[in-house]
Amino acid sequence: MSIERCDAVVVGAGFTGLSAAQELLRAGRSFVLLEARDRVGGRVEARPNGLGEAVDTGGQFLCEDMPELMALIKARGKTLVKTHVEGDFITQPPLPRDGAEQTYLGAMAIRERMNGIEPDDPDIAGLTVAAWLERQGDPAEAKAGFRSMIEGLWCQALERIPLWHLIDNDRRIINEQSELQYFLAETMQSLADDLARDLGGRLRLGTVVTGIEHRRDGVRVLAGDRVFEARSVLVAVPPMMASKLAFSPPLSARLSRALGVWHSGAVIKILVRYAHAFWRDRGLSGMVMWRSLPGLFACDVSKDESHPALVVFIGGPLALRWNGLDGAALRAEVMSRLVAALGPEAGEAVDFCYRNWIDDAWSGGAYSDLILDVNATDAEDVLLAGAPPVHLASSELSPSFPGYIEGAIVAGRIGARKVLAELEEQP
């Protein structure tokens, strides 16, 4: 058995413990970074489609109201891709150009009410999304459009989703410009690709962490023959795959109560790319929300004229019926829905290639973990303290854009300065 011994440890090599080894490079700390994949970006990711062209099967969106992202992404010079909006908006089943524009309005009216709610009001003590919506006097078409958005952004039956958890998120998502904005024409994973060669052999992809054993004064990171001796540790994954970890001695029951309250959602990515971007021909945007069917969604990724694509999102229960699919008949339900959507034409891709997500082995199966747990209102703030010298930091932790990669960033940085203050103060 080999031992290695650095000042910290960081386990996993997503946006946040990227974000956060970058941290600890600069203050000249000895570490390593840690990661189970043969790839860095967690819940990023990106892919040949069948046509070998570089496509972003995981995390890609982003807007200008996130500073952490868009400061990285003009320091690495990167190409941003104005997401294409102009043109009208479809829903499904159908309705006139009006109405599609009033059940969208209507939907982020519910939202906006929602989000005036104190998150420890006593009225909505125990409640779900889905029991509060059912109260509100709003039209039917409003709250289905508020159902398919909900759903598809968090990738989780409303029926399961507390409703003070969903508010204190949806509070700190606080960008003015729509978060489908811009995407990178490199695709997203190559910023994390960027940030990872700054760290030399200081990473490690394909080490899978078995255990850890901590003490006052420090841990021992176990992955497979090798042990890492730190004075701390730095546990920078989603709280469902934290909550896997062996620890010794076992953390407090309090903590581990509160790492088990959260569950990563479902989310089915597709890339459609066509030869020719028809929908703009007819003054259509490309976009199309399904009421019928909440949780599916699409819009315009065309990278420049000679890439026309559409991204579809299938998320939340939708995800979980259609997970057992094959790749056929997941492209004939995708493919029948968007012709119905769009035209003829819609069924005349050159290349549809799919990310399922569900049950991914590092990462769980959605954008972001969630509480599922009406009563677990401390459950954050049990994570965020932690039990020094293990540490914890995710996108879902993050004090701004919970569940993006912006969040990731600010989380990865936190985690480092609680590492770094921890490290000053021993001897």
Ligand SMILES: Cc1cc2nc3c(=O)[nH]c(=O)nc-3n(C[C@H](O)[C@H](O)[C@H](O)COP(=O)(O)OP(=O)(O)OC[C@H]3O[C@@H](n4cnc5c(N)ncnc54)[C@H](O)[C@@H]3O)c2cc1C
Second form
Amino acid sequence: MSIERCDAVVVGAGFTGLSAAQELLRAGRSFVLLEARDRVGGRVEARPNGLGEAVDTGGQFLCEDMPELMALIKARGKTLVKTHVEGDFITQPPLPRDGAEQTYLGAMAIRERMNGIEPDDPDIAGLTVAAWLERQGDPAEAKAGFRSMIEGLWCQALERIPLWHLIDNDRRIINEQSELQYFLAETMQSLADDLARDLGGRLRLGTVVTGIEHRRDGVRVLAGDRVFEARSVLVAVPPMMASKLAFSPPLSARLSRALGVWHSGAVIKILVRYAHAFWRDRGLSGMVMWRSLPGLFACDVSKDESHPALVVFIGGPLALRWNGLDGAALRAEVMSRLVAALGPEAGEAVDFCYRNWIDDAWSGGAYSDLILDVNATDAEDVLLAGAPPVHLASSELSPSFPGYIEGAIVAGRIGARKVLAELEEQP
Ligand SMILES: Cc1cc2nc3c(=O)[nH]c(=O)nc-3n(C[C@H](O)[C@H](O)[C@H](O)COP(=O)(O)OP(=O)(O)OC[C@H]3O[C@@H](n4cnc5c(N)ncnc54)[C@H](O)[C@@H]3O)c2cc1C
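Following the display of the form predicted alone, present the structure of the form predicted in complex with this ligand.
And the full complex, kicking off with our chain again.
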């Protein structure tokens, strides 16, 4: 067994762990960043498509209203690509143009009304989003649009999401620009790689943390036959993953209950490459929302004229339904939907690649974990308090943009500040 000693250990090299590591580096502290996978980035990932082009198969989009991510991109000299949104937006089954717009506006009106409710309003105690929606007097089309939007964005059935949690979460997502405004020509994964490069030997890939022994004066972080002794640990993994670690002594009943109420949803991301952006010729944006298949959404993700592409997201219950399909059957399902929406040229893809995040060993399966217990109103605060010297951080726990890359950067910095404050206290 090998034992290493340092000031702090960070577990998980997603954007939360990477941003925490940058802070520890700046503060001149000794630390290691332990990552289970053979790469950094976590839920941000790039893989080669069938043409050998690196494509973002995980987190990708951002907008000007995400200040920390925008600043990082600028500092690292990355190239922003503006997402093509000009042209008509299509709904399936089709609605007349103003009908599609009415549906969207109706869905947004429901979302705004929901966010106007105080999360601790006793009138909504115990309600799921579905139960609340049922009580609303909006037209069926607007309700279907709202369901599709929420199940697509949060990747969970409305029947499972506590209303107070969705309100609390959504209120922190404050962009006015579309969250699909930009993506990076070099891939978002390349930004994670840049941050990792600064860390040199402090980064340990392929290092699965299985347990944490903790006392008031320090921690022992266990990873196979390696032990890392430190004064503080920042567990920068999604709550569901943190709940799988063996803590010794066991965490308090309150903290382990608070960890246990988080669950990940389901998402499959698909990238379809074309030889030509045929939808633009017909005045279409390439954006499609399937009313009859909540959680299915497509938009233009062409890097430039010579890389025309659509991205298709399958989120929530639909992703769980299609999870059992093999690659060929999934391709057939998706391509037939694209052809129905955009015409026969949509069937002439030059490449189709997909990343199924469901059951991913290290992230759970979706953009983010959600609290699925209607009564667990203190779960987030309990995790944020942690059990010093064990601290928890992840995008889910961010005061701004939870579930987004921006949120991960903010959460990582907050986590690092807690660790640094603790190191200051103990000479
Ligand atoms: C398909 C998809 C599309 C998305 N699209 C967008 C988007 O367009 N824009 C956006 O802003 N966000 C998007 N997101 C969400 C965004 O990617 C995440 O919110 C963010 O990257 C989470 O960062 P994190 O560091 O908190 O967690 P993670 O990225 O999950 O990082 C946690 C790390 O911990 C590691 N780990 C877990 N357990 C252990 C262990 N026991 N030992 C060691 N290491 C461990 C994991 O391997 C992982 O690397 C998307 C996510 C997905 C899956």
